[in-house]
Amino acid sequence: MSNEHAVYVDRLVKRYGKTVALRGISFYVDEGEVFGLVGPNGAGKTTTLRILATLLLPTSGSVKIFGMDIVKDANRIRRLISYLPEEAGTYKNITGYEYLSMIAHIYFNSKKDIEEAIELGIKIAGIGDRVYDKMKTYSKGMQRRIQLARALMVKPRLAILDEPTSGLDVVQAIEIRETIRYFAKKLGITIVMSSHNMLEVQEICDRVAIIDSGRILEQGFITELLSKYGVESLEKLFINLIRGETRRESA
């Protein structure tokens, strides 16, 4: 079954000592899909994404990326994915261009591929000539755009984005949403993302899983979930699920 999906998570458990961060969650993501993982702070979103990114080992359960096991095949998986942490730092004393160039040289060998990746990164970042300034002079929003550019410019098969529009203003956030949709729909890149912005998730994600206290409360296509629970927005569904106030519309 896992071979049919870009991501397949089965009964995933993660413990930190006596603290249980994930309590047997299961979900899948199809190739080319934008999948949203939403929930309150401490729900288990970042832990899940870090496991998908092969940065944390699961306590039990299994996770497969394009049919490969994240524990046994971690090195192979890392060549196919990119990961954007919520609090991604930047190198203060190099320019944005130098940073993107460094990333391109890590991922690619040919001069042509390197140049194309850098060009794409500059376009995604969208900060104009400031890309040639040292990153210590960047605003938080500019730093975020450089980091998103770094994650997408290599055209990974799977991009794992933790709060991709964190720190961006409304206009910048809209541009990033459009970029994410473009990479998924036009280039076939699979994207798994978390966000506190329910409007954002509703606009750009195909399906969603709502998680709280390490358990998935509901998952599915957003339009179907709204109809199922008789609500008009993902935000309302999210609040109702977290508070335990949901009701299904009768057939």
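Keep in mind it's a predicted model, so treat the numbers as computed, not measured. Only the largest set of C-alpha atoms that superpose within 1.5 Å between the two forms is called the rigid core. Residue numbers count along the first chain shown, from 1. First, how it differs from the form predicted together with its partner chain.
With the core held fixed, the Cα of F183 is displaced between these two forms by 2 Å or more.
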Second form
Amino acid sequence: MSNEHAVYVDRLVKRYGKTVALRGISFYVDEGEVFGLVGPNGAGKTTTLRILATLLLPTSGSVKIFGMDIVKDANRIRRLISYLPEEAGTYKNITGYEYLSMIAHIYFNSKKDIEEAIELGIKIAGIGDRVYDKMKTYSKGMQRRIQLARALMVKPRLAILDEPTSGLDVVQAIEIRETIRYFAKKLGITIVMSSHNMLEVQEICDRVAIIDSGRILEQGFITELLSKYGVESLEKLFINLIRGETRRESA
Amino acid sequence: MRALKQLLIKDIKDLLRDPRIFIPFIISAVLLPIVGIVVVQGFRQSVQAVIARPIESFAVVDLDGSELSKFIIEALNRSESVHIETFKDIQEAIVEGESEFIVVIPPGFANQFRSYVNGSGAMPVLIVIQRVESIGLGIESARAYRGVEIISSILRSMLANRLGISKALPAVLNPIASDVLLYLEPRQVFVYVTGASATMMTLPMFVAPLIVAIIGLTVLQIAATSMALENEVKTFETLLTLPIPRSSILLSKILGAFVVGLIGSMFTVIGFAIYTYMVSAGIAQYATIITPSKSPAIQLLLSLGIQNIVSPLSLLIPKISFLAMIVVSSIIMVFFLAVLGVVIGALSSDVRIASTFVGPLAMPIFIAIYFIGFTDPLHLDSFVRLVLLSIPITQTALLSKLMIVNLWLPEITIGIIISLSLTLATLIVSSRLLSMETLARIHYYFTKRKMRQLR
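Go ahead and give the structure of the form predicted together with its partner chain, now that the form predicted on its own is out.
Zooming out: every chain and molecule, the one shown earlier first.
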């Protein structure tokens, strides 16, 4: 079953001491899909993505990336994925070009591959000659563009993007969204991203999972979910689900 | 290896291009020679004010009114080099006099002097009041003593004339001279030491451990800041998901801080070297340095065929074996502190928290270094000595001090082995720590405790 999916998460639990961050969530992502994890702050989105990115270990349950176990095959998985942390910053005193070059040298061996990756990185970043300036001179939007370029230029099979537009202004956010959509399709990259911006998720993602307090409340294709609940926007669906959950918990 | 090289280059570039890192390096290289200039200038001015300027005038208050006191005042008045003001009482001399000091001949001075000459009384005492603007170096009274010396010589000549021993007077006063040589047991050499050369010796003995501490703290600060910054801007999270071994991430951080710390230390050492040279040379100007050709002791030893005579400065050039040990110890120290810094940085969610951790660490380090600076390693308890020789930073400080006298102790080798093991243990523990899982658990534990305290 899991071999067919790019990501297969089965009854994933994550505990920190007595606190439970994830209460047995299950979802899958097909190859080439853009999948969104939607939820309020503290819902467990970042914990889930960090487990997918091999940063944290599951307490129980299983996670497979392209059929490989996240715990046993972490090193092999790292060759196939790239991860963009939430509010990711940059090294202040090196240039965007030097940073992209470092990443290319880590991932590739041949001069041709390295040059191609850097060229693609520069293209994804789309900041012109500013790529040769120290990154401390970059705006927040430019820093995020470089980080996104870093994540996509190595053509990973799976890109894990944690709140890729958080902290950015509207224009910067739109630019990042367009870049993700365009290059994900062009390079055939599977994407798992988190966001609390419903509009953004509705615009980029094919399928979503709505997560709250470490539980997945609902998941599926956006259009199907909207018609199932008879609402016109993901925002309304989200509010209905969260409130319903709250009512159930208080009852 | 390829990934390690890439990360290392990135770390070194990122650190060396950071003004917060390189400006302190330049400041230490430039500031220390400036401090040297200020110290030497201050010393020179003080010395000139006190010693170099001749005594031109002083006031005398004669409360004795004896034949002897009148004789002294007449003799002083006859002198062409000094001008004398005479007063009847001290208050008047202070208010109306202009001289920088006032010599008071107390009542009964002549009688006391007479008894002293006859061998039946205590040495007569003149009272001197020195005017000063401030009290600082502790050499303010030197000029007053020089003034009294003028009166002493008047009385000395008078006595010599009366006793008919004018010609023999120098021999009576100083029948013999001496020329002292030191024999340094650990090195089995004779050393000719004067005031100035002793300063040249003691300064590096105290300064060397201090340089070690500064270098150590620089490395610690760089490593902690660099790692904490990775946490702060979340680049560390990214690094941990790259297809590179965890050891490469840890090693690149440690080696980055190590290399940059060494470059920075070079600036500090150059600055200190210039400072030490300036201060030593400045002090040496005012002290007589015995040269081998003028020293009777050295001439005698040389004529007897004894060759192992060295200058104190040559002691500062260490033996190769000792120097090699210092280099090993320094590398262990810098590496240990780089590991410690990376651990502190990894545990800190931002640079400010890292600085909060590093700050209090500086205090015990400096206390230990001052202790080593002032203490005589030979008279330390052997257990304390072994402990000091086993902890990476105190080890280098103590070794640098022992190196100057070339004093090899059996504990040195054991200490090096212990410190090396300690460093490797820290490295292994920190490589375990350097995973998001462990850091997240530690972070969660502290956050939860904080939350509980807030409640």
